[in-house]
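Next up is one chain by itself, shown in structure tokens, the form predicted alone.
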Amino acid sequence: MKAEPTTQELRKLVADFRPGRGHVMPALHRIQDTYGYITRKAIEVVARQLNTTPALVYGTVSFYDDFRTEPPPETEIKWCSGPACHMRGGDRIRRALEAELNMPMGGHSDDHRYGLHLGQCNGTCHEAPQVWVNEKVVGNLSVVDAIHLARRVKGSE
């Protein structure tokens, strides 16, 4: 993840997007893929580039779970909420992670080293129940596995 982008860097990054062509989401994805999150400044730059309002761009950012407005933690655990994971005890995995990490879903450690977030099914249901650790599937989890994973992420194991 790079440092917070400058206005000039953001303008250059979205320079090839044009108004009226449905480019809000592609522009936001490009920014997030580059910097890991979308700043207020980025919202303003995208709005200006696409000749729309910051409110419309922010509405897009806040509507879709894929977009974030703060830097991601160093290690991000995403818990799968899909039906296969649910049927195979995913709720127990979630509770174990929340308890061991001492944070609710959507939280992160005070030092921003790790966080726990909701993930959307990505088609790797044969690994259920699963989580993604920095986008890598960790599947066929038991509650004990989830506890050990959380302890490794925290550095207490």
Contents of the next structure:
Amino acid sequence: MKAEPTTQELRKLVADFRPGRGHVMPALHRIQDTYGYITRKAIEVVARQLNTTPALVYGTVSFYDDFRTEPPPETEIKWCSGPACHMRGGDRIRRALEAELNMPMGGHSDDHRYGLHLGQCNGTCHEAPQVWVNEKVVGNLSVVDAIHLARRVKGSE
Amino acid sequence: MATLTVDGQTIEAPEGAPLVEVLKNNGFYISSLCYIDGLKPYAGCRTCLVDIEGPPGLQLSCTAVVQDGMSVQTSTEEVKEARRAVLSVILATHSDRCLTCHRREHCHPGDICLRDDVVTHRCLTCSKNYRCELQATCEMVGMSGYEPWVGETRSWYTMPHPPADRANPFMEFDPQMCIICTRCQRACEEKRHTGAITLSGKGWDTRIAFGAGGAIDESNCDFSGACIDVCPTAALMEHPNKWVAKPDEWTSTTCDSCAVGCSIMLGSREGRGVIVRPGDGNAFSGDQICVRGRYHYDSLKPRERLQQHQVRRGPIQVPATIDEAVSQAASALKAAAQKGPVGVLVGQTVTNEEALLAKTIAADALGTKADSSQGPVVRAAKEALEERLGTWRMATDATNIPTAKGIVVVQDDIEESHNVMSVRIKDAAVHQHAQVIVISSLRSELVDFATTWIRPAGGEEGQAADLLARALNGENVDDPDIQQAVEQLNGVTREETFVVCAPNPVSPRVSADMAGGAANVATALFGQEASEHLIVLPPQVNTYGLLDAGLLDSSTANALSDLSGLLVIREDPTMHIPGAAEALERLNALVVIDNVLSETAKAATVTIAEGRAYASAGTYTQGDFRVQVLTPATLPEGDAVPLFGALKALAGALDLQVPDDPDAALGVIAKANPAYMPAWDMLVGEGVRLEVPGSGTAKMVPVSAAARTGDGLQIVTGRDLYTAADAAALRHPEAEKLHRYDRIQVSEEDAERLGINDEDEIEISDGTTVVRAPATVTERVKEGTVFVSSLLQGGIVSEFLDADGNLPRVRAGALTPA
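Please move on to the form predicted in complex with the partner chain, as the form predicted alone is already shown.
Every chain and every other molecule in the complex is listed next, the one we just looked at coming first.
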């Protein structure tokens, strides 16, 4: 996990964005891509840079599930919620992961080592049903595969 | 005008007006939980359904507009049933068992609920009970017994709710009461232009959130309470007195916190203020006030105010009756007058009528002229204006500001000193796309609305304005910001351009420079009509009333140490005059009339307890020369008497003839100064604007370069938004309840250089005066300066003033190395 970014670092990161040009989402994406999550300070920095209010930026952050306001877990399993995965039994994979990791969708372990999140279809449907472990596709899963995967992530296997 | 038929009645209304407002104003009941009068319809609650002849189905009266020949039904069975159905959906996000209970009127606080409603879900345990718009709406729409969900499990009652935010001293936010009508969000955005509130999340999880999602006091909320005014439930409430804010009397009066002149409605119970709402019929403030107007009625608890008159017996002050106190005061002042000159200092929150009595006492009994502790600052700005424009009375009507196309603001931070003025400037920026040129070294929120921000060194706003004036006159000024400002100002019509200036309230030199610079800009822009386009907002509410009464002509405040005796009326010279505390100790007689035991009152020979401004009857003359009424809204505490009564008693003891009551006093004022005649005749709501003719003359006088003394960081000061002046006079630790301005603000660059962190205890010193306070590191302050609020530690910043009225540079450093 990276250290919390300083105000100066954040200002530098978003310095090329300009007000009134629909730059809220690109700025937030860049911050999340760089630091893994969006801090309150980051919201204030983006608001200042784009000459808008922190409230507007926070409203955007809180609207999209993909933006996080706390650090991501070290290992993140994203479960694909797309229709192809659904038709090939993705829901069973989800239940297996939730049960084995002992957390609901969107949860993470107390020590922030691993977590389970909802993902949106990325088009690699030939791999369905699939999950992404730290953004790497792990596809053609069976329930047994999913249980093994969860145990490996937990470190119990 | 269009004619429409409503429930068989014919009414007239302007074509295109929002139907819901027309219906409400004509006495028809329309439930509407999300509409805010005057703003764009939101059409979120959908309870304002009416039946309009023509289009199929029921229509929303908030989005419908008046058309000629329209026929509207507001209370058919279909409409009523539809409203009930809609309201029942809204109630799914609120504790509603009481709201739909047919027995509600019979229920008492101690009763056991026969329907198993838990105690925290009952209306009776809600602070907004009986003043709740949702409750009233349910009553009017007939929700009693309307419970289509009976027998079903209801998720609102089983789900955990986010915790309430009660972390700040002003405002509480309880999300479980919220029906997501978004009125607060729109009021904050569209009425205040603050935008501190947003909708977070989506779907069922949608919530109101502040700032970047944390506590209210961590956001950019400025606690104006505009959201509280529009909240239909108890989701947003005033924190102080929220359980007792069911006034037995509402009084329309005038805020005493600055010279903008907002009307307020002060609700009182048994003579004590419990709630403030914006007043009616004020053309400038409208439905807006600021945190000072809304909460400073409560700046001190009643027991913390002076309740007894006191006379000195050797080292102690003992309680006395008013007769004893005034007779001792009179004889002490007379005796002091035998030995040397006697001075009179009058606070600038006294009314015109009280000022007349003070003036009479000073002139007729003590042979002197009354002054004010802030006299030097006020005179400095006044002389700067007179030198350039021939008068200090500006003829500008402030109600032009919201529709202006160009505005130049010369300020410390007008957002903090004269808050509602900044709201109106933002109105112009948002609605008129006005060119707003802000000249200030402090970064205020107004800067976000500025088309050009000219940021001079701290305390050199006047010089920067002077430079702008010269550039407007065609001089070549090598500064890109000023060139841009000139270009922008030349692009708008002169008639719709105004200059607003709020001179510094502490340093006479900075005050004069700012007023002078602003006058130069006005002269460059408008020539001989400069005084018709310039507004100069004085430091306190009735500064111009006192000037009009000729009260600030003498310079008592400059020469305290020469006096033998002093009469101080509702103010504290130790807050404004350097070295005042020592000078007061040498006096033969010191008589104080005040409502708090200030440092001056502690040293007094005689103290007469008065009620504060809200207990007074009288008038104030505001920054734009509107005369506004003060109606007694609260009773003085304990033995204290209204100030007019105290002064009258003192005048009586000095064998003077004075007017019997404030109304008679206003008559005397009007006879002496005919401008006040209309004020004497009629005074309601927004007040009467005095006739101020344009001066017809204007000349530019250069503002000389700022004198700089000492080395280190330049002190910058100004009035802050939150500190209560009366509590500051008491040196009360909660004078600034948010604890933002009881610290020294340091710029980010200087903090890094000097190793100062947020919250570090720091010390600033010019070699003789030393001030210690926690530091706040902020981008508000420009590199090379430190900001010290004018009321920090009872106005200690004035101790830094030198003989020329300058503030020095100071050394700053953390007391414990970081």
